[in-house]
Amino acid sequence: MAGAVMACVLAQHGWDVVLLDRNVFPKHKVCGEFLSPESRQMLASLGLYSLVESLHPIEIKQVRLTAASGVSLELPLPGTALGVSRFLLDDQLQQAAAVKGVKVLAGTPVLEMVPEQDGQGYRLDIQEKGERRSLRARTVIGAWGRNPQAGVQAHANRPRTEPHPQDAWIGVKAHFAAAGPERENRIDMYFFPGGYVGVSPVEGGRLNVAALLSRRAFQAAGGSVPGAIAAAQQWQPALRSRLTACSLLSETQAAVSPVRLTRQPAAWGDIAHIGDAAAVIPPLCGDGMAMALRTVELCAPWVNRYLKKTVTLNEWRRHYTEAVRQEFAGPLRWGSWVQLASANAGAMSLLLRLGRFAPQLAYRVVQATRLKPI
């Protein structure tokens, strides 16, 4: 998402842009498929909100949290959010980039990236239609997602680090077709031993069911997407009730591993990072896509100035890195605390009971995990 949006923005500034993606779209992706109110505002400021509206998203105004004990808490969102599938959204963003003049190379992995000897740009070796060829670019921006090893590093022989056991989480998702009109247009979060499930309505009368599980819980559930969702329903009668008479659409299944929850912001490596490559908030906070869009808002002006030669590379790097640190430090810290609490059934139940007693306090905690308007 961040890569396609950045490509659109830079093309609007008049630059020649190539968007490289090893995947081919449309494609189902593990995601809560929840565009927060903050995301809506940023898409509007970036000139892309009409694209989202054309996908007939579902308006969402509330979130309900349910602990393994059955205790629940319902809170209003800080504005109207949207439920829209990444299957449609990512594909439409790439198409929008192409319309703006971006050269989109889907299904084209980057094999190697090497700085030019004069320090003025990079050579990228790519695999296009089975053949290796080279591109040269004045600058490159990394939007390869939450796992660092998925990105191409400037030095091909750089060792890849294995995830720490505490990062061994697995994300799964599938769409369910509702038996009738969906009347509960809200986000539901269900917590259970070993993980949690989010249910969000999306376009076409579907429910997106996305779960984050420990590796142990996933394996105990048979190591499959349907098994993981079925196991969650055994722990959570409320989830089982929500999905009653709904049917799983097998072609929408997706899984991703490992899902890292503890990585610190990394706005810059060998090149600038945007999206999940720059910062990752725990999925239960529901602000991942907003953070991806915010990195574009923060980075794009500096890319433009650098290409115009009004700032140096070091100035771009310093200002952008500091902006990411200032913007994301608070939400990431609060998001990590909420994630830790969610892993403890007793603590989560207690927090939800406190939230019912003092809803304003609970709302402030939710607000603390979210980005502030620019």
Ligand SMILES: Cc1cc2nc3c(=O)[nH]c(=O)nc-3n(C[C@H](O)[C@H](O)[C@H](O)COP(=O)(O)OP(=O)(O)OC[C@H]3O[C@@H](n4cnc5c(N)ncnc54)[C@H](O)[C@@H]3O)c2cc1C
The other form holds:
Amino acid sequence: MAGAVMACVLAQHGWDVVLLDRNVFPKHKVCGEFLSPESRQMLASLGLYSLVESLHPIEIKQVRLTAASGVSLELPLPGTALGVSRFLLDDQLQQAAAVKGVKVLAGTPVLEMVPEQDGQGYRLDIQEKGERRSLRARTVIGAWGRNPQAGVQAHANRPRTEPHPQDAWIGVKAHFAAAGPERENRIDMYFFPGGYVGVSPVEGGRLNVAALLSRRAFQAAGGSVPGAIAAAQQWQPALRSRLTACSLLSETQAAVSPVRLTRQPAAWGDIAHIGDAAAVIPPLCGDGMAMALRTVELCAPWVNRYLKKTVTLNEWRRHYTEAVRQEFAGPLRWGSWVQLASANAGAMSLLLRLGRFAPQLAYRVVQATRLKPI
Ligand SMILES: Cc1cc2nc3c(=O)[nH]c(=O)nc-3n(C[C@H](O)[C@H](O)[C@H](O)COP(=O)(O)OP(=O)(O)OC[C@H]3O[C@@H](n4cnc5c(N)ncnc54)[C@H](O)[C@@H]3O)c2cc1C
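Could you present the same protein in the form predicted in complex with the named molecule, rather than the form predicted on its own shown above?
Full assembly next; the chain just shown is listed first.
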């Protein structure tokens, strides 16, 4: 998402842009498919809102949280959110980039990035149609998502880091065909020992069910997507009843591992990072896409100035890194506390009870995990 949107913005500025992705779209992606009110605003300010509207998203106005103990709390969202599948959204964003003149190379992994010896740009080694070849670019933006090992490092022989077991989460998702017209314009989050599940209505009368589980919980559930969702239903009668008479659409299943959550933004490595490559908010905050879009908003003006030679690479790095740190550090910190609390059944139950007595307090905690309005 971040890469396609950045490509659109840079093409609008008149630059020659190549968008590289190792995947081919449309493709099902592990995601709650919940476009927060903040994401909506950003898509509008980036000129992409009509594209989302054309996908017939579902409006969502409430969130309901249910602890493993059964205690639940329903809160209004700070605006209207949308439920729309990544299958459609990612594909449409990529097509929008192509329409704006971006050269889209899908199914093309980037293997290595080497700075040019004269300091004027980079050589990218890519695998296109099974063959290794090179591209040259004045600048490269890293939008490879949450897994730094999937991304390209300038020095391919840099030691690889294994995720800490606590960070090694597994994400799964599948669509369910709803039994009848979906009447709940609400996103539901269900917590259980070892993880949580989000249920969001998306276009076409479907429910998107996405879960984040510890490796142990995933293995105990049989190590499969339907197994993980079935185990969550065992723990959570409320989830079981929400999915009653709904059928899992097997071609929509996806899983991803490891899902690493960052506590500190990393807006720059060898090059500028955007989206999850810059910062990963815990999925239960439902704001990863808004954050990805915000990094594009913050970074794109600097790319433009750098390419026009009105700022140096160092100025771009300094200003962009500082802007990301200022805006993201608070939400990431709060997000990791909420994530920590969610892993403890007793703490989650207590928090939701507290929230029922003091909804304003609960609302403020939710707000603390989100980017501040600009
Ligand atoms: C379980 C779960 C639920 C979530 N739910 C929500 C939600 O409801 N709402 C929300 O806003 N956010 C949610 N998120 C977060 C959201 O999915 C991400 O924040 C968002 O996708 C980030 O977009 P991105 O463009 O940075 O990365 P991605 O969308 O991951 O895109 C990265 C792209 O880089 C490509 N790539 C990687 N390496 C290479 C390479 N070497 N060469 C070429 N291409 C490469 C990949 O193929 C991929 O297409 C959730 C995340 C998880 C794990």
